[in-house]
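Single chain ahead, by itself, as structure tokens, in the form predicted on its own.
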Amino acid sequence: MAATKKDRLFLMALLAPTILIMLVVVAYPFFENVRISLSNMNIYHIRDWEVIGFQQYAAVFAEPRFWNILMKTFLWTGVNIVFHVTLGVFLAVILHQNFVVGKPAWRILLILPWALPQYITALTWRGMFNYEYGAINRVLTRYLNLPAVEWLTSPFEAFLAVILTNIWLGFPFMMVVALGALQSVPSELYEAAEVDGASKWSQFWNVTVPLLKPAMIPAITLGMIWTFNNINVVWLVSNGGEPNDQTHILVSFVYEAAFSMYRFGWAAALSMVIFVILFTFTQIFLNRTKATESVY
């Protein structure tokens, strides 16, 4: 049946007051962000800054340190993503079987690290990585006999941490997502799998895994999107970046630049570089994962 005139002005008036807040939240301070990208603003031009084209975008590609924390970034995505759904997975698919005991309580402990304020577990991880009181060197040294590592004073033992806070901090999200798809995946197929002698890693290969592709892939991918764009775990755990600025991922880079040193037309340039990543990766990384395809 046609929608008369009416419906549609009854459905243009509830879609009002969500295409405004979208347009004051998400579209203005985008487009802002893109003018104040094609700009000189910087401490020396808050109020009489210009438009200058796109020598800002050849500063940031021009910018010594970019390529070399660019990479770095994709290092820390990479490694955090793997990890994120590994254990995710690995725990989502133990906590569904019948022979644990206490899932309830299992459950709750393993989401803990997530459903806690993100800074306060970056902050507790910071003094976990102390050298000298930390918990961590103290069990290497005093249990397995090992040297003290100088977590956060050494580029890469610093950039490690940070990658283990936020493996920490990921995992409970990769969990939940994984044991809600399992809780729909029908037990006739695991009967039928054993009737026709599929081993159990056969099982998780050819039934488990493609029932999980539907949900584990958006989560993936916003799992992607969040760790590229985590300036609290790496700002919170290295004290900015330190040492040296050896901890920096993009987003962090660019919190440096608008902050700290003012230069707010470079900084908005370098945040449109990252949009244009994370956009392009995502459209790529859906394209190939056919995430929305049936796999039944």
Given for the second form:
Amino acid sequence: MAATKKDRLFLMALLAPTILIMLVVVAYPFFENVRISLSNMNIYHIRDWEVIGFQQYAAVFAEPRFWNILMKTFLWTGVNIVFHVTLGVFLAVILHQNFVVGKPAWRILLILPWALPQYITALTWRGMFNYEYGAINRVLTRYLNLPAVEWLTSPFEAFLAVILTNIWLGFPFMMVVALGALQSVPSELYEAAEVDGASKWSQFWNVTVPLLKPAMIPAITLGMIWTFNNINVVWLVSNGGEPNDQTHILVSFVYEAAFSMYRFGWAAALSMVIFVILFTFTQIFLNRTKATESVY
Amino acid sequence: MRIRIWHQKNDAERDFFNDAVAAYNAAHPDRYVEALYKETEELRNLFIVASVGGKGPELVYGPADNLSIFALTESIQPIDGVLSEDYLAQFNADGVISWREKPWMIADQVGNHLTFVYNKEMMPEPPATTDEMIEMLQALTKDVDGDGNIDQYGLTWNYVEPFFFMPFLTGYGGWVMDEAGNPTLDNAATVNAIQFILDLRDKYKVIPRESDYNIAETLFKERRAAAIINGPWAWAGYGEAGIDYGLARLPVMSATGKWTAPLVSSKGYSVNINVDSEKMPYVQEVLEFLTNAEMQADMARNIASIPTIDTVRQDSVIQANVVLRSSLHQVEVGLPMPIEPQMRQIWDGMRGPYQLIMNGASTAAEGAKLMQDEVEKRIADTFL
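Which structure goes with the form predicted together with the partner chain, now that we have seen the form predicted on its own?
Entire complex below, previous chain first.
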């Protein structure tokens, strides 16, 4: 039955508040950012700025550090997601087994890194990475007879330290999603697989993984966007990109440009570049994995 | 009527300030002063953003080096339009801070200066020269339990931060910029100052291998370091930690005969440009309450801040305060912090190369050149 004009008006009235809020909190800031990215807004032109075209975009791509940081951001996102998913699914599968004793306690313990405020965890890890007094080097030198590592002062090790912290912070989310999805897998499927003589490994690949996919792909997509833009961990563990700006990812580089150097136009242009990268990447990823198809 | 103040006062200073604001509110039921603490960087950035957007607190409190950025962004208004000439006349040159020939800030204290702080139980007398200091630090750096690890250092400080590097740069006769605001970092003074700190760490091994602000504070408070280089914001905390501490001038650099002079800057209040005429009399009254001679004397007695009104500074009760006297003694040989906007790029541009040197990726000479190049690039970038 076709909707009447009255029905359509009623529907519009119901949607109007949401549309209004989306316009105010999403559309307006987005288009304002586009406008600033085309301007010369900086500390010297914060009140009298004007649109200058695509100069800031050209400056972003001409910045030598941009390409290096872009590659690092891809590496940061990729490594984190691989470990988040692998660890998360692994722990979820273990926790799903009947033989595990004290499941509720294990669940709480494993969710803790996610439940604690991120800045507290990040600063705690920063302390643990201290060369002389940090717990990690103490374990390495005292109990494993290995040399102490300059976690926070050498570029490679500092980047590794930031990644390790973020892996610790990120796996519980994937574990919770995977655990939820596993609860809905019918046990008959495993019983049928066993009758067919499938090994545990074969059951995992042919039953568990396909059934986890509808839940995991959206979670991975979200995880990629979060990780790509996760300034908190990078900023707090590496103290704002230290040493020598070697641990920046794109979003912390934007923050530094905007709030340390007051290059608002340039920072807005780089923000738009980040948006385009993420948008394109997400679209390709969702299309390739056909993640949304299995939901319907 | 609500008057908001954003500030970056820490520890004992913040407690004193909150008590003063509470006393003011109790005495004035028709208005309410709201004090909100923010970290220094956050305070500066958020204030600019808020003020440019037509909002923000009526008053902002912080170090004088924020001034040029606030003035440049037209976030604040000249202070002589708020306070009378007679009122301003009480203050010395440290109290009314100008930039480009306009007064922008009324300061209630001089400070922000680094000083040599020592634990009297571990180090009865402070060193007068850096040679003497090295000798003392070597005796005080110990592996107490014989496990091959050092348990007690002679000295610690946040030596990875350029602000804390400044005394050593000035000790070798260096400075960060010329009169035109151009960086002056690629020279022998910078190289020698860096090498001096590297030697303390790697040759004499009298400072920790890695030390940021928190580590340095912890080591000193836990008596695992005999001395620390830190500013007035931290001293009261050492007393609270039960340390019998003394303050002394940072020692004379033996190689040059110059003082290892810290930067000295005033701290005070500026008025948001968006304050309207209806609120201005209240803002003026609050400002006078927070900066007047009586308040400065209370601050000096309670938190050992250095007053900006000379009659208060010369008060015999205040002169008898040993912490304050030592603090003034250090200020006498300090150097004024430049308030030009380029300082932002200088701090940020120095930090990275300085860290490369500290982790051995660059030599001191390469680092000095990198600092110069990086600061020049950052200044140029800011103009696009």
